[in-house]
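The chain below stands alone and is given as structure tokens, in the form predicted on its own.
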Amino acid sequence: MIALLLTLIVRRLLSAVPILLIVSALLFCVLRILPVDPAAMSLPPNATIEEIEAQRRAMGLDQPLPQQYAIWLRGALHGDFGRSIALRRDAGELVAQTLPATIQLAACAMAIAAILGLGGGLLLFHLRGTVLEPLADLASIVLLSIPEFLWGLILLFVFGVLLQWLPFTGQVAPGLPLPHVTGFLLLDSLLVGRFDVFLSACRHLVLPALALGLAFSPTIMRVLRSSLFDVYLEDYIVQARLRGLSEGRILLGHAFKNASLPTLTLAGVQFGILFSGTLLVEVIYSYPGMGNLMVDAVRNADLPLIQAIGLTYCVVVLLINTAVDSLYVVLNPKLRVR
């Protein structure tokens, strides 16, 4: 089992190398098409033409495009993604500082989406054949049609502005310190014993995480219901009824386990989409994550920072898919045969 998992992980990581190269090359070339001169933007407004040309040579921008990409790739392999034009700081350092906040938000949102999706899927299946089934199906379709940014605006207005129950800007309340141990605020606040910071961070996470969770849960909900319909056609379900097992025990003890496998695959794909979908929600809630950093980088045409963030998104999604595939092998015995 462990050897099979290690083999799978190694294969997926090796197959990710050409994907990363293709994505990085496309991203690099597309950004170079933009009518932006990184050399001029990295210098003061009163810089002379000679200074701009010297800066272009120093940045390798006077070289052909393939050679420019080779220079950037060589630096990226050594952890050097260039220097942010707008912030005057190392692009890799900026990504490393904001990535934990985005992962924390995405993980909380995925937990909410899983709870709502699995619970809603079981409820939809339980209501099959009843007068409430059309209403439940309509409710799931309505939820499915609302994107995450609209949920963000609705929740912000209702719970943040109208009722004023929850905060809707930043990570913690003003005046509270931000402990730095691992970069993950919830974990760091517990490690240093600042429970007031932990509670404040949780309160600030509720609305953005709920907005993302509500947007992605209906898909999980409907796929689980469809999977349960397929599983209930199997012979072992009929045999379980003949043995006198209750419907609840059949559903939770037998059908749910097998129906959850395709749902798990979908959840992994959804997590990758959800991670990249944090961008708009972070902007709405002024959440200091990588999505907010990306918006600022695009607004300032900060090419080195855009490249670093785009490549980071790709790496995280590939790692998520690898983790989901590994978990699928653990849960599905049929895939353990060599």
Contents of the next structure:
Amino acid sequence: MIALLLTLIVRRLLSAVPILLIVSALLFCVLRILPVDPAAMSLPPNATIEEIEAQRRAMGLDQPLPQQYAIWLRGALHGDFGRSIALRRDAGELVAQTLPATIQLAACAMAIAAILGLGGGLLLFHLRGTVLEPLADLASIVLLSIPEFLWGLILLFVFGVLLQWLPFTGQVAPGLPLPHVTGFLLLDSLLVGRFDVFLSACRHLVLPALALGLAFSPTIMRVLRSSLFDVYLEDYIVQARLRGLSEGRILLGHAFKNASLPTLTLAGVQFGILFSGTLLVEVIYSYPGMGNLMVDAVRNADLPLIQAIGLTYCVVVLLINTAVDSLYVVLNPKLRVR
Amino acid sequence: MADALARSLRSPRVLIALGMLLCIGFCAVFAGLIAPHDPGDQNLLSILTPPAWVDGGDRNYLLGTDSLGRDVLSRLIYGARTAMLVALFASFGAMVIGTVLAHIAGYFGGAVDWLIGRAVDVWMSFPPVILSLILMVGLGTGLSKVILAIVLVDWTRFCRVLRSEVLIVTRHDYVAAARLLGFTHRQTIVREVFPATAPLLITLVSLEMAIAVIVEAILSFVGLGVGADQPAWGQMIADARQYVYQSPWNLLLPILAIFITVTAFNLLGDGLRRTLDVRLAETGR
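Form predicted on its own done, so how does the form predicted together with its partner chain look?
Every chain and every other molecule in the complex is listed next, the one we just looked at coming first.
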């Protein structure tokens, strides 16, 4: 079982390698067509033309494009993504610093999406055939059409500005210290025993995580509902009913388990999209994660940083998809036979 | 097909959506006539005023002014023009590229199909938000650049969905019959395959318009959209986000505008899907 799982993971990761290579090459080419000169940008404005030429040679910019890519790839494989032009710091280091905050946000959002999605899906199914069904159906379609960008703004407006229940800027209240152990603020504040920081961080996380979670729950809701419909056509549901089980036990004990498999596959795909959705939510809530760093880098045309962050997003999404595929095999006995 | 379209026009969803879109479209087309002020005119003596019916409101500025004293109502109306232009052209461009590639891949199969399929895979392994931001760095700001970026990101949505539809249609006997009658490949695709995929295509286009409106708002919100001289809803939100305590109205109004437009396109898409798709129309779901 474990051996099978391992081979599966390894095989999936290997098949992701060519995609990553092409993606990184594309990223590299798109950014090299830009009418900006990274060499001139990394020097003070009073640099002479000779100095800029020397810098171009030092950065390898006088080489042909494939060679430039090879130089960059060699560096990237050793964890060296070059220096950020605007921030004058190591690009890989900047990504490593902001990635935990983004992962923390994405994980909380996914938990919310799963709870709302599964609960809502069961509710939608439960309402089938009642007068409320068309209403619930319409509501789920309206919900489906609100993306995380709009949810972020709507929640900010209602709970932040109008009701003033929750903070909507940054990741802790200003003035509180930011303990640094693992980089995950919620965990770190508990590790150093600062419960006030932990509570503040939780309060700051509610709106951004909810905005993302709300945007992704309707899809899970609708897929769970339609796979429950499929499952209820199976003989074992009729058989369970003949055995005299209550409708509640049939739904939760028999149907839900089987209907959750297709839902999981979809949730995995959703989690990949959700992870990149953090970018917008971070910008709306000034949350100091990788998304905000990316937007700053894009505004400054900071090529090395854009490349590093762009690649990180792609790698994380590919890793999430691999993890979900493996989980699927663990949970679905039919796939274990080869 | 004409039959199905007539059926759609009796669907309440489609009718409500079309009504909403006609209003927005009217604002977009006649922005110059309806808007009470020039959207770029600044009046630094009355900045961040609330709507006229609220205390402190100015009757000259029905929906108030922004941080530079520009009329919010006029900017909303001109913003509708930006949003509708992007929605129309971006979804049309993405549709053309996606549809052509999908028909080529699905009809011919084999190596062509493999190649297009892998291109879609690679393209989709970029998260769309990230890809559009990177493209905007390369293209620079401006209305046509936003449209181009959306086309370059979203053609895959059409390609992936339509390809499987083309695969199914191509297996039908009447397609083989067309070939036997001496139709060329191009004639077969245009006259026999394409009409069968068109209902799905129409639905996809209206959903894509909703996506285009959102993406335009997002790009304008982060300052990489249509440019500072052209009013856009995303820009208004970014401006209002900074003065959210002084003037919450300025944040609410463009959010509502985006919400209404996106809901209208999605409602239209959903209504069309229910009435145009023969299989769905039969099951009644």
